[in-house]
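Take a look at this one chain, the form predicted on its own, written out in structure tokens.
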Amino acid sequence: MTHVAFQPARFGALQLRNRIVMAPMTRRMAGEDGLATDAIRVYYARRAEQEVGLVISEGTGVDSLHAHDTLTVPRFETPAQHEAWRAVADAVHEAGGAFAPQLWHCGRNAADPIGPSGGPLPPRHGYERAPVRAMEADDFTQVLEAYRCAASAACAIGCDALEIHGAHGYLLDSFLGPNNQRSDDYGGSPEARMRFPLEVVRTVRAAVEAEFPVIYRFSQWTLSDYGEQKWTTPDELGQWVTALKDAGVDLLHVSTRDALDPGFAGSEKTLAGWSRELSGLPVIAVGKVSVTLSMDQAYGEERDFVTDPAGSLALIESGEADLVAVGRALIANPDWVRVVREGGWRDLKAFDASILADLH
């Protein structure tokens, strides 16, 4: 019998040939004009041709002001940029896959950083960084409009869904964590900290068709603190995921360092499993699927190895997740779906960061 992960599935208007997702992975390989290039189109189409069910793009900046960290991050702002992504979506469709752009705002990690609170940033990759500017009323309005325009365009150019990047310490996530020192309506209590991310969700929901699927990606960990825990109990997590559902999210993408790690002490259930149970929404699980290193280790000197993805796929069988997203392993192995489905996971190539320089 074919594993349920490789069987067709439907989530509202999102019809998929299987439950395998290409995880969003930043590569910074667009033109400085923010256009998705032919090479980007070929990159995504190749994974779709190799039977990935849902392709989620790398993070695409929602504006040219503060959303990107480098000029070569693709953007989702202008008509020309939208048309370039239409070509990507069309290529994925021609190969039998579904496509969702990830709408991204780097916030504190942007080239021109803004966030809930101001202050200096430590050097990153050996480079000094400009201090963060605390967002003011005009900034909130501008960011909401950028998300509205990007979401409307994603629907108009024929994408099958979109994902809001609300994880890893970027703008929306930073409102939930310790970097938020505001004392106004956007800081302090859990409800106030959630206010702006939820405003973004409601803005996106209103900008797309009623049945158009909206995915929200969130995480405990951030780029500056891989051990951060925003939700220390299931009740705290439940308040968050229920609020996302009520604001209009259709699927949750739960980003963890390891998809199989327990979500909370004293329980074997994963963070994806808890999120699914508490929200009633379908969930994408992600983290170390068929690789041995976590994200904070993968780009250093340690060597990555191939591992059996059966445990991650079993999350679907057990009802803890509805889909599984594959990241670095799918960069190294465009044919990951076929190889794993046919039982040949030992033949997968290990991920090596050096392959990013000549990726196709």
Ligand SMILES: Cc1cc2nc3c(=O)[nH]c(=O)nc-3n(C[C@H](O)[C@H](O)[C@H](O)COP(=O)(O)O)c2cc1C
Given for the second form:
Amino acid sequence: MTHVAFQPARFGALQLRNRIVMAPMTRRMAGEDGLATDAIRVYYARRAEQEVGLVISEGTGVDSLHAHDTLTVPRFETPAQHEAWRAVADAVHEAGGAFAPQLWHCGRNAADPIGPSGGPLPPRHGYERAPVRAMEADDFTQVLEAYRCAASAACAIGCDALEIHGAHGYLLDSFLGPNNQRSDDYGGSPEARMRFPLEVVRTVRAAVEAEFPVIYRFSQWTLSDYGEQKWTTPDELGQWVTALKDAGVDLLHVSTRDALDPGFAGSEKTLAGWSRELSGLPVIAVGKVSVTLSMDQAYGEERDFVTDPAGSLALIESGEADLVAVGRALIANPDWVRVVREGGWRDLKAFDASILADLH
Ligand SMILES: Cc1cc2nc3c(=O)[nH]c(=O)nc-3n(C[C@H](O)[C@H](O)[C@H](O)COP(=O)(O)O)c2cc1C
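For comparison with the form predicted on its own, provide the form predicted together with the named molecule.
In what comes next, the whole complex appears, and the chain from above leads the way.
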């Protein structure tokens, strides 16, 4: 397949051999003390060996207090954790790929949950959960410091970029959505709701070298409400994405469940396309590339089938996206890039949730 997606590209300091991104996917296989293990290194390096342009890691917790939901999630806090990620970045580089860790704070969904506002949480997977504690001044300082340290380390250990996880209802996203009931400087108006996520961006920006690429991932949907609509019009979205750009974000990662879904009623343009147009920033599109089920359906009885990724890859040619991230299909097919590039998408293996049991 001769597609622009498979040609080299450059976004500021981020030099890539193609425009295919491995989407961040939590695998819950960290070693003791939150370390990325040899198996994790081999798993990411395998995708880079098989031609993935940019590998974004699974969400990695920025601290050991409230950032993770289970201790099986790797973290990005201590020197030992940084060295373990350095080994991953080195291995990805050796295989010709670029590497960005995803810096994650679970917020309301953490094992010890904090958020913009407090309150009880419904049980998840049959387990009772501790109530959310509303963040106080010290919590804001602590979270910013955790992001500052993690960002500075990501730059120091030789990563090519970093991604701030601002999507899916986790800490930063929860400031934008209905779980933010604050009436101080961090709640109420759209500007006040954006304040804390933007403080994180500015803190990260100041902690890394001037040219170091900062990616921000955001979504309309959250884990507790797949239909959530934070931005109901392009104007509202425009306010958000230009604020991210002004705070120092270099690339947007627009997390949609289907990359081809229209962003707003009345136009076919995708949320990635709108975000690109409204911000002028390069954009990563994601969702259902070469799979039939959206990620929230992938764990049920329904079987997934392989589909032609050409429509998603064409978002690059139509000017709606600059990069395309592939999630589940890359877990099922470490060689996804080569297979699709050579025109053999029909030979891809279908995703099945049972393959999440192992790193391969
Ligand atoms: C097993 C699994 C784990 C995921 N973990 C994360 C994560 O840590 N961070 C994140 O931003 N998104 C996460 N996602 C969402 C994916 O990055 C991606 O957006 C989603 O799977 C849609 O892409 P796909 O249809 O190609 O799988 C996860 C998805 C899956 C299937």
